[in-house]
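Next up: a single chain in structure tokens, the form predicted alone.
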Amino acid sequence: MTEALYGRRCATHELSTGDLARMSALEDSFRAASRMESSLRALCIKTHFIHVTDGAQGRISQTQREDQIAVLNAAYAPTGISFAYDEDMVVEVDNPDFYRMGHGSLRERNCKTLHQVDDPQKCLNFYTAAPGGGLLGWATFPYMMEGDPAMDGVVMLDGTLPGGTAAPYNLGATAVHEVGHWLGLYHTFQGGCVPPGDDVADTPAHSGPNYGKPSDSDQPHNLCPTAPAGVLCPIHNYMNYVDDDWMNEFTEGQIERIWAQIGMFRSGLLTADNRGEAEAAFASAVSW
């Protein structure tokens, strides 16, 4: 079964109840103080691929990189965010120890400290490796940037990129999920049925992750008892654990959170060269 092969799909740090409450209060304050018009929400994030390998193991092709960027762009199109990379900036690190880095390990820190491509305040550093233990990847949340910028970015199991070996998670949606964390989103099942859950009003609370390809006709799956009548479990949401080809949506509430998190903790992205015509207007509107 899918659960048995990749029981811990994502190792991204789980926030405590206190951290969740603090973040919710910060977001409320930010939204009240800022003037973030949706028409100005246009951002292209520079993405730097750092492929950690063990000889031939873990090598990623240019086609896979291009396909991964295409998957990210299709998924994030409704948010106004796109991604781009420069093939000349791709880094390959042949190091057997780093290749098997664990989440939060000294190997991870050393690898990132040595091989981070660019200022993490202005780009996404996208690492691939083979951490093992059934992990498909992890990410740092935006608020972690201030205290530990060297660790910023996402780490992906190399087999999850399009055309990789980690079926059914080899279509590129795992990167969509991890970048969602990098932009401030929690799992849709955050906290199970304990409020505030993921603290997004339009992602119904459910007790745990959904796997595979759950049928819409089998609703409500594992919805929490407090869910309103007629609400459906978010079985197609990118921040759930379903198969790659079952993920296809972010909600409006999640999009609002992403832009609030960018404004609060990743404002360096807003001054990048590829902000486009909306750069000056958006930067002046995001004042907190």
Given for the second form:
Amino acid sequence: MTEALYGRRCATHELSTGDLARMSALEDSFRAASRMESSLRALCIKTHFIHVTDGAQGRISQTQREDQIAVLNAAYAPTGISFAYDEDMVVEVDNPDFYRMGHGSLRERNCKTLHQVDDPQKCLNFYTAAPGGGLLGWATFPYMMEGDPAMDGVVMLDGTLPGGTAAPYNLGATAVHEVGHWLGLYHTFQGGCVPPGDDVADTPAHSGPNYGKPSDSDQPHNLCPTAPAGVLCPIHNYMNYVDDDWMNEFTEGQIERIWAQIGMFRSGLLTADNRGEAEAAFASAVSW
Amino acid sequence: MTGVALCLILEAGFLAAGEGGHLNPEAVSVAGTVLRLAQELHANPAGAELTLVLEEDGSDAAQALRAVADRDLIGVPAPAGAQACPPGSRPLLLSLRLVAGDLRNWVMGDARTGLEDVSDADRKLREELGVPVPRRMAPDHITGELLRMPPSTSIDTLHRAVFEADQTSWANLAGAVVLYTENSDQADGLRADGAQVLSRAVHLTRLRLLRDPPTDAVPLLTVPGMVLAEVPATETSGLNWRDLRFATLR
Ligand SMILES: [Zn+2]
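Following the display of the form predicted alone, present the structure of the form predicted together with the partner chain.
And the full complex, kicking off with our chain again.
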């Protein structure tokens, strides 16, 4: 069913690229070739929590996991994507070195190689740790999975989960942001004012991140000078750097990009099991 | 792999921007950032490669950088241009002026006034490469360690510290060298070598050098006529760390 979902698929190995211009062209041709109706976009992503701890430090409660999944589900509701997890599959890794893994470090690679829970093609591996240096989290991009599946997933500072200690970043929005990258989104300030920016048409380019709670009355903030009159800086977008309670939107263009990126690089997520009723609806809506 | 291969060329002259021929610590910071990113990409085969090429002009600044970064740098005689880059890589010139032609060009400062626009070098390079950018807290939430370096500290030691960790910077306040680092391994090493702790967790955005600190300030170091203190975010008098970063006040 996955093949038919998007019509003709390109060979994945041709697509493995971080080259923005090539990615943009590939996405355009992919969209032109794909046949997916927006009403049929539905997907439930199985999420596996891997909590890296140093003894009691870094432990995450069941309530926090449930609240994090609820925050993800609320944020991604407009995309047709939801998240679910199984409490029996939660893993705790007590390792003081891994707990302090830095981004791109050998510790990160060793930890993930040893403790990735499930096939990254079919699910989200969601790590928590304490990387230090003011880091809140990071994610791998979809195009990277084929070449480096062991590293796939998101890593979150443990204090960013709902109820955590990392205020004002403790309402679970960091996970929404990082999962956005994991599904193929760039920052709204990607590339500053140089096209193609984040390659999403309805997120106006701005020169760099916004922090805190930038005022709605002080618009347009750091919007690029090329923006047409009346356009606003995306200070409430999940892919900006504002406080958790200031983030509340994905745009239509971002939703389009997420689905194109899934189709190009994460089609393994589109199993009948993950798609549930949407799969059945799709099967009955398409005749050939 | 078909990811981006980027080749950064550091223009001759870049290293001494605004420093009268001496090595600019901001340039050391940029070189360290680029080399760390290159090493990270090399260790993680997700499709991007980064090479740093230094145009050698035989200057004191180039030699001083070699002293801290020798084994990791490809040095070529200036003007090297894109010919020095590995085959198939995309050249990007970091320079002090806009260079005409096909070469992509990131103007990072001015030969007379020094380097600017370097604080986000890591993020901008990651964006250029299309690789993940780890998210950091807003600067006013981040703390680091503030150390007073031993009086015998050489400029090479300071350059090496700046080269080794992204956020490290220092200021010479009337002979007292104060160093800020967010890298705990680095702080451990410097303390072992005799650095004195002024604060284990200071907000860099709240550090100010003042004549008359407010009553709610936390004084960290007194120099003739001035106090370096951590002050409430609302305080605006005196000099902040952006003014002091890599500066020598006499
Ligand atoms: Zn991000």
